[in-house]
Every structure is written in C-alpha cells, then in structure tokens.
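The data below hold one chain only, encoded as structure tokens and taken in the form predicted on its own.
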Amino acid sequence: MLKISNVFKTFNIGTINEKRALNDINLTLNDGDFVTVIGGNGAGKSTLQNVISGTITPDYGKVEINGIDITKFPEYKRAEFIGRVFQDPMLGTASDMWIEENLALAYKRGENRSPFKWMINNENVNLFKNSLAKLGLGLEDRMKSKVKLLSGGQRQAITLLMATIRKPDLLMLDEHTAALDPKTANLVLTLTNEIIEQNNLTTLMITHNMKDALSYGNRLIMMDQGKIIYDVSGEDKKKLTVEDLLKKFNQTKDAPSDAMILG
C-alpha cells in the first residue's frame, strides 16, 4: 500500500520563478490498485512520482509504503520497494551490457551482493529466458545481445520486465509509451497490462492520452496546479468518456489541447 500525506513541494523559493508543484497532496493506493494519472503540463504529475521515488525530497509531508515511512530514504534504498519505467527508453537499461546482465541487475535490486557472481547461472538464465519469452518479441534468443542494439520498443519492454521481475510493492510508469510510435506503444501498453494483471501489481501510471487513461486501470486521478482535483474508480470510472474528461479539463485554468491526447 502507498500512502502520501500532506505533501508539499515548491521550487525556486523566494525567486520570481517560484512554483508550488505539489500543494497538500493526500493519496492512498491499496494493494492491486492500478491508477492512471492525467493532467496538463505543469500539473504536478511527474513531481509526484519523483517524490515517491526519492528523486525529489518534499518540503513537507510523508510518503509511506506498507506502513514504512520512506520520506527520507535515498532513491537507491527505495529500489527495494519500487519499480519504475521512464518515458525515455534509453533511461531504464545499461546500453553496453547484455540483456541477461541487465536482467541480473534488476533481479538483485535492493541487495548488496554482486549480481554477476551470484545470478548469472543456469537456473536464473532459464528464469530470464522464460520471462523474455512471455513478451513475444523473440528476445529470449538474444540474451547475449547488447541492449543498445535493440529498438526503442524492445528496450522499453526490457525495462518493463526489469521493473517487475522481482515483484515491486509499487510500479510507477512515467508516460512510458510517449516516445514510441503508435503501434509499438500499443504493444508495450498491452504487455504492461498483462504483467500488472498477472502479478496483481499496485501501479501508478502517468499518461497524456485520455483514451489510455480510461481504458486501463481501476482508478483515475486528475491533477491541476499541484492538486488532485478529481479521483474516480470502479464503475464510475468505467462510465467515463473522453468528453467527460475534457469537460473536467475545461473547468481548470489550463487549456487541455496543449497537454492532452484524445487517443
């Protein structure tokens, strides 16, 4: 379970560029929740994920996972709890390392022992190979290929697998298909949904695509000016349309057209 309590974050305090990115955020994700997050540019979506991951420290408030206060934990220490996939396919992998070496690193996430001494063995190579085969991309036959030789979509699929090969307490997806072409984005989203459902992962997914926000997950939140202005789940979410979301956006100060994709 993720619990965020009274979180504030302001950048460039005391300057003309002062910006309150998060304004008293309170949010609870129960085990198995798949929450899509939408909002205009500068609404606070990525700042929220960065506060959860430890990339940014909040000015005030608390972040808890499974009852553990991780607010002051450094980013590397949160790796035990959190798996994350970024928008840029290049960020989630070590490009000069083999596919199996990248998976070995991910498999030992949060532990101190050398991943290569302990994890590159027949048993775990078979585990990695079987996991890759489930992606349906033929990567199980390229275990010793350097990741930099893969396409963007293949790299993002590898990153997704790395983020989930050891079931995280929280999976965070930061517009992880935005840099991909539509066909590849659809493939990665389908794989994402399958992995989340099969493993009952608690997930927070930022997207600018309103259709995707409606199609995936059991809950949707909308952010604006550092606040959560809309939170809908279950049957109420299933009834929502793109037109409903556009109406909500039109009630905010930011025009939706510069930030959102209808899908």
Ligand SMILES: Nc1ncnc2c1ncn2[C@@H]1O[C@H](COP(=O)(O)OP(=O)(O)OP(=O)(O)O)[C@@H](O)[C@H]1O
The other form holds:
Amino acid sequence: MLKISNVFKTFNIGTINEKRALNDINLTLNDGDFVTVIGGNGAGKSTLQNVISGTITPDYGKVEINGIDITKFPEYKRAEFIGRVFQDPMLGTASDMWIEENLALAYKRGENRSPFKWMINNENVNLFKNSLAKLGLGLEDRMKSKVKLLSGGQRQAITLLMATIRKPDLLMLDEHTAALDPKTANLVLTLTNEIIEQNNLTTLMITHNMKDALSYGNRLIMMDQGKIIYDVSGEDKKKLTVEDLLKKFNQTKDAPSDAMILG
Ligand SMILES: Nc1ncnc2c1ncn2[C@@H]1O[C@H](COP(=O)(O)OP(=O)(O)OP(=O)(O)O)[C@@H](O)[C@H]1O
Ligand SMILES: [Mg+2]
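If the one shown is the form predicted on its own, what is the structure of the form predicted in complex with this ligand?
Let's see the whole complex now, leading with the same chain.
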C-alpha cells in the first residue's frame, strides 16, 4: 500500500552543513503491516516520515500510496489518508478547544467544502463518546473539558484517537510515548497497539525503545545514515532479542548505543 522508491534527501546542499538524510530509500509496506523503526539519532527516521507526509520534498524518488504517486501532493491533501502522532503531547491537539471539538476537527478532516463543517450532531457525539470510553481513561465524561487541562498522557491518547478516528491508510508515530513517564508510556503504547489491531492499520512506529520495537508489530526496520540497513518480519522478528539488536546496532556508523533504550 505504501511504496517508497529510490528516495534521496540532502539538507543544506553545497554548504558546510550539507547532510544526506535519506540515501536511496526503498520500502514497500503491505496492508496491515505494523513496522517498528529504530536507529540512532540523525539516522533519518523522522525525515523518512516527513517525506511520506509531505512536510519535506525528496530530491529524488517516488512515494506511492495505494498505487497513487503522491510525491508532489501537498501535505494537506495527504492528511486525508495519513494519521500522525509526534513526541510532544502539546502538538497534536488544540489546547483551548474542548475534547469534543478536537475530535470533531479530526473527524471532519477532508470534508471542508461543507459550510456546516463544524457542526457536531448527536451521532458524532455518540461516536466520540464510545471511542473515548474505549481508552479507559474516563475521558468520555469530560467531553467539554478544554484539552489544556489534561495530562500529557491523556493528550497523547486523544491525539492518537484523532489520528485514527477516520481510519487512515497509514498511521505514523514518531516516538509518541518518549515524553511520557514509563507507566503512562506503557498505557499509551498498549492503547496504540489495540487501536492498530482492531482497525488493522498499516503503521510506521519510530521508537528508541528496543524492547518495544521487538514486542510490537510484525516487522522491524533499522536505519543508519539515511539507509535501511535491516528489515526483518514475521517469525524472524519474533525470534529476535534485544542483544541481537544491540549487536546489529553497534555495527552501525551513526550513534553510540546509548541512543537506544533497552526497555
Ligand atoms: N529540516 C532540516 N534541515 C536541516 N537538516 C535536517 C532537517 N531535518 C533533519 N535534518 C538532518 O538530517 C539528519 C536526519 O535527521 P532525522 O531527524 O531524520 O533523524 P532521526 O533518525 O529522526 O533522529 P532522532 O532519533 O534524533 O529523532 C540529521 O543529521 C538532521 O540534523
Ligand atoms: Mg526523529
């Protein structure tokens, strides 16, 4: 469903700060693939997601979703079929709006021709309430609370819901639990996994936690210096241990192994 072919990206070309962030990336995801992405700082993980979402244009190469070449699509056009969650809990939600309004915004994404786009009917309210109840955080009783009153973990849970309330063709998570305390991070990850499994979402999840990279998903890729240097799935992934990953990681050029969390 996602096909990336020969993608290159170099920042600050011709300057002293020139940096090749993506160096001939080729990656094909199948429908329902849940891929964990690991690699040292600066390996190119976020840049890869930025190229897919359209925040960054590649210098060369092609990005296709469901057979459609989206390499030149603007970001807002891709937002209709891509859901994203970032590390910072403050980023994904509008703090001065209610939980309900945030969800409505996400739900109405792509329907912006209608003059009634902000109207929330009872059916919508019920859908939001049910989705919130599934999180198990009691947020279904706080639909008219401003999001700024919520904790980081609650906000990330809402962001996750916003990214998936209209089933996206592709879900991209960029260290989305890294800013949370370990207990909350675990809770949000468990919720993430449930949402992905229930909706059979094709997912790219960047993490620095090797244990999480091994526990979740059916496929794992490791990046180093703008290249995918390891791609393992199915039974082979299940057999992998943190030690195996660490060994592989220590052979890379990018970062010292303390960039990785053993979990
Ligand atoms: N907008 C930009 N302008 C200039 N350089 C950039 C830009 N975005 C990324 N880079 C550089 O490209 C390289 C890859 O960065 P990227 O953010 O993709 O790494 P990453 O694998 O996500 O690392 P981290 O684990 O630290 O988040 C880095 O050297 C980074 O400094
Ligand atoms: Mg990054």
